[in-house]
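Given next, in C-alpha cells, is a single chain: the form predicted on its own.
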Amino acid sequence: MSAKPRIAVLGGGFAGLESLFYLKYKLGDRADLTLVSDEPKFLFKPNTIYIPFGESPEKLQIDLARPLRKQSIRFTSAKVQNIDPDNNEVVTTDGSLQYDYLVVATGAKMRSREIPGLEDHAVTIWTPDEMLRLRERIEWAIQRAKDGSRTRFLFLVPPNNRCSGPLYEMVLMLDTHLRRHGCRESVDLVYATKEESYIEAFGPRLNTVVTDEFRERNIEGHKGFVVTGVEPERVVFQNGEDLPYDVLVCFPPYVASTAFEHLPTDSRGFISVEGDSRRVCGQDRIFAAGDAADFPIKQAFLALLQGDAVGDHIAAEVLESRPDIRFEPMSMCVMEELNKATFAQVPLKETGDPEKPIAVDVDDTEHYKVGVSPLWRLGKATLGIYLPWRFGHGKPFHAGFAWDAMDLGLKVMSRVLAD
C-alpha cells in the first residue's frame, strides 16, 4: 500500500457517492480518493417519478464537480471496462488507474429483452427519458378521454425486477392525476405482476395497504401473473390468462450494469459480497455496493447503508481501527400517491432459501412501521430536499448533526403517523 492509501470508487450513484463521502468524512486527508463515473451529475432517481406529471429532469440533477472539488477529491469522467484484481488496476476509456482500496458502485441497467415484444411495446420506467414518454402518453390518454374515448393503462411486473416499489407509485398517482383533470372515469388502470403479494419484498403489511388503495381508486389488480411475451394491445401470461392495454408501462428485469470478469458474480452479473461490510468474496481490498453487488433487493436507501458499511469498514482499516458499521438490511421508503402517502420502515432478514434468500422480519415490531397520511408527503418532499443537499455539499447521507436532526424527526413521524 502506498503511504497516502489510493481509494477508488466506481459509480456516482446513492452507493458510491455515500461510501465516497463517507470516507471523507472519517479519513479526511489521509487518504487520496478518486470517483471514476461516466456521468458527471448526480440523478436524484427515486423522484423521477415526477416527470410523467411535470416535473422538469433538470431539477433533479445535481453537478459533481464542486462538490468533488470543495472536498479535494479527483474526478475522472470515464466508463469502467474492467478490473484486475491481481494488479490493483481499474481500466477505464480514459486510461488505467491504480488503487489500495476499490469501490464498486457501476448500478444496475434494465434487459427489457428478456421478455419477447417488451422492448417493442412497453414505455418503461428508468430514465428520465422514458419518463418524458410516459408522460406524453398520459397526455394522449387525457386529450382522448375529453374527446370521448377510453384508454386501458397496464403496468407490468416481470419477472427478475427487483425494485417494484416506483410503478405501484405510478399507477397510484396517476389515478389522483387523472381524477384532478376529471377523466378517471374515461381510463382503465389495470395492474399485473408476477408476485405473489404487492411489494412482496416488503412483506404483507403493505400488500394490505395496496391492495385497499386499489380497491378505493377502482384499479383491477392481478397477483401470481407472470409474463411470457408481449404483444400489439396484449399481454400473455404463464396462466394463459392475457391482458388488452392501449398504454404498456413496465419497469424491466435487472441486470448489473458492467460485467466484471475477474470478480465472483451472480448469473445475471451481480457481484457477491459478504454480508456485514460488503467485502467482494475473496478480495481483500475490493468492495461492492449498491445495485452493482448481489442484495437482491435494489433500493436507494439500502443502497446507502451499504455505501456506510463500505467507508466504515475501508477507513477502519486505514486506520487501523474497528469498525462501527456493520450491513444491516433495514428498507425505508415514501410510496407517493399525490394526495397522499405511504410510509414504510421495513427490517430484513435472510432465509437461506436460494429461491427468497430476503425476507421481512414481521416479529421485529419495534422496527416494523407502516402508516398512511397525507402528511408523509412532507417527510417525502423533506428528504428529496435533504439528501441533494448534503451530496451537493460532498456529505454523506449518514452522518453528521444534519443527519441526527433529520433522522430524530422520521422517528418522531413514525410514531405518530404509523404502527
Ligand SMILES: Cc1cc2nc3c(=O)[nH]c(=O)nc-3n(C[C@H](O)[C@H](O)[C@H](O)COP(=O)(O)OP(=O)(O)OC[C@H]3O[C@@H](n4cnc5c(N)ncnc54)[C@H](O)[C@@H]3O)c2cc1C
Contents of the next structure:
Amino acid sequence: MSAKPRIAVLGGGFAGLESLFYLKYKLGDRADLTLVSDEPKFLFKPNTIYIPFGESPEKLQIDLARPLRKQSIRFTSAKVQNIDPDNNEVVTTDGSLQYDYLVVATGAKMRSREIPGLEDHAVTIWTPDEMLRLRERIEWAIQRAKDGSRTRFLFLVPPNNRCSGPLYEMVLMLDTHLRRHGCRESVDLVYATKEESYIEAFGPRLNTVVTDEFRERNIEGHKGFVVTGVEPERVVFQNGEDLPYDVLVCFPPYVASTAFEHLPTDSRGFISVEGDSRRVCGQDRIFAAGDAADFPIKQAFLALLQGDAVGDHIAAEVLESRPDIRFEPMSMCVMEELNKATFAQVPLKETGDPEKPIAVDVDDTEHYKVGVSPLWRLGKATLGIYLPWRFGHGKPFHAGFAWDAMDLGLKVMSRVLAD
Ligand SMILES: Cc1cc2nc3c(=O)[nH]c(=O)nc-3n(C[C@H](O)[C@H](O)[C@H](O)COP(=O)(O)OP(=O)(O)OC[C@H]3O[C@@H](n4cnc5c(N)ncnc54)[C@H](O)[C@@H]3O)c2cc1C
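To test you: the structure above is the form predicted on its own. What is the structure of the form predicted together with this ligand?
Zooming out: every chain and molecule, the one shown earlier first.
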C-alpha cells in the first residue's frame, strides 16, 4: 500500500457520495480520495416523483465540482468499464487508475426489454426525461377530460422491480392532482402489481394503508398479477387475466448498471457482499454499496446506511482501529400523496430463504412504525433540503451535529405522528 492509501469510489449517487464524504470526515488528509463517475452532478432521485406534476429536473441536481474541490477530492469524469482486482486497477473511458481500497457504488439500471412489448408501449419512471414524458401523458389526459373523453391509466409493477414504492406515490399523487384539476371522474386509475401485498417489501402495515387509500380514492387494485406481455392497448398476465389501458406507467425490472466480470455477482449483476461490512465476497480491499450490491431491496435510505458501513470499515482499517458501524437494514421512507404522506420505518431481517431472502421483522414493534398525516409532507420536504445541503458541502448525511438534530426531529415526529 502507498504511504497515503488511495481510495477510489465509483459512482456519484447516494451510496458513493455517502461513503466518500464519510471517509473524508473520518480520515481528513490521511487518505487520497478519488471519485469516478460518469455524471458530474448528483441527482436527488426520490424527488423526481414531482417532475410529472411540474417540478423542474434541474432543481434536483447538485453540481459536484464545488464540494469535491472544497474537500480536496479528485474527480475523474469517466465511465468505469472494468475492475481488475488482481492488479488493484480500475479501467475507465479516461484511462486506468490504481487503488488501495475500492468502493463500487455504480447503482442499477432498468431492463424493460425482459417483458415483451414493455419498451414499446409503457411510460417508465427512472430518469428525469422519463418523468417528463409522464408529465406529457398527464397533461394529455387532463385535456381529454376537458374535451369530454375518458382516459384509463394502468400502473404496473413487474417481477424483478426492486423498489415499488415510487409507483405507489405516482398513482396516489396523480389521484390528488386530477382532483385539484376537477377531472378525476374522467380518468380511471388502475394498479396491477406482481406483489402479493401492496408495497410488499414494507410488510402488512403498508398493505393496509394502501388498501385503504385505494378504496377511498376509487383506485382499482390487483395484487399477485404477474405480467407476461404488453400489447398496444392491454397488458396480459400469467393468471389468464388482461387489463386494458390508454396510458401504461411502469417501474421496470432492475439489473446492475455495470457488469463487473471479475467480481462475484448474482444473475442480475448485483455484487455479492458480506452482510455487516459490505465487503465484496472474497475481496479484502473492495466494498460495494447501494443499488449495485446484492441487498434485495433497492432504496436511497438503505444505500446511505450501506455507504456509512463501507466508509467506517475502510476508515477503521486505515486508522488501525475497530469499525463502529455495521449495516443494519432498517428502512425508512415517506410516501408522498400530494395532500398527505405516509411515513414508514421498517426493520428488515434475513430469512435464509433464497426465494424471499429479506422479510419485515413484524415482531419488532418498537421499530416498525407507520403514520399517515399531511405533516409527513413536511418531513419529506425537510429530507429533500437536508441531504442536498449536506452533499453540496461535501459532508455525509449521517454524521455530525446536523445529523443529530435531524435525527432528533425525525424521532419526535415519529413518536407523535406514527405508531
Ligand atoms: C422515481 C424514484 C423514486 C425513488 N424514491 C425513493 C424514496 O423515496 N426513498 C428511497 O429511499 N429511495 C427511493 N428511490 C430509490 C433510490 O433513488 C435509489 O435506491 C438510490 O438512488 C440508489 O443509490 P445508489 O448510490 O446506489 O445509485 P444511484 O443513485 O443510481 O447512483 C449511481 C451513480 O453511479 C454512476 N454510474 C453508474 N454506472 C457507472 C459507471 N459504469 N461508471 C461511472 N459511474 C457510473 C451514476 O451516474 C450515478 O451517479 C427512488 C427511485 C426512483 C427511480
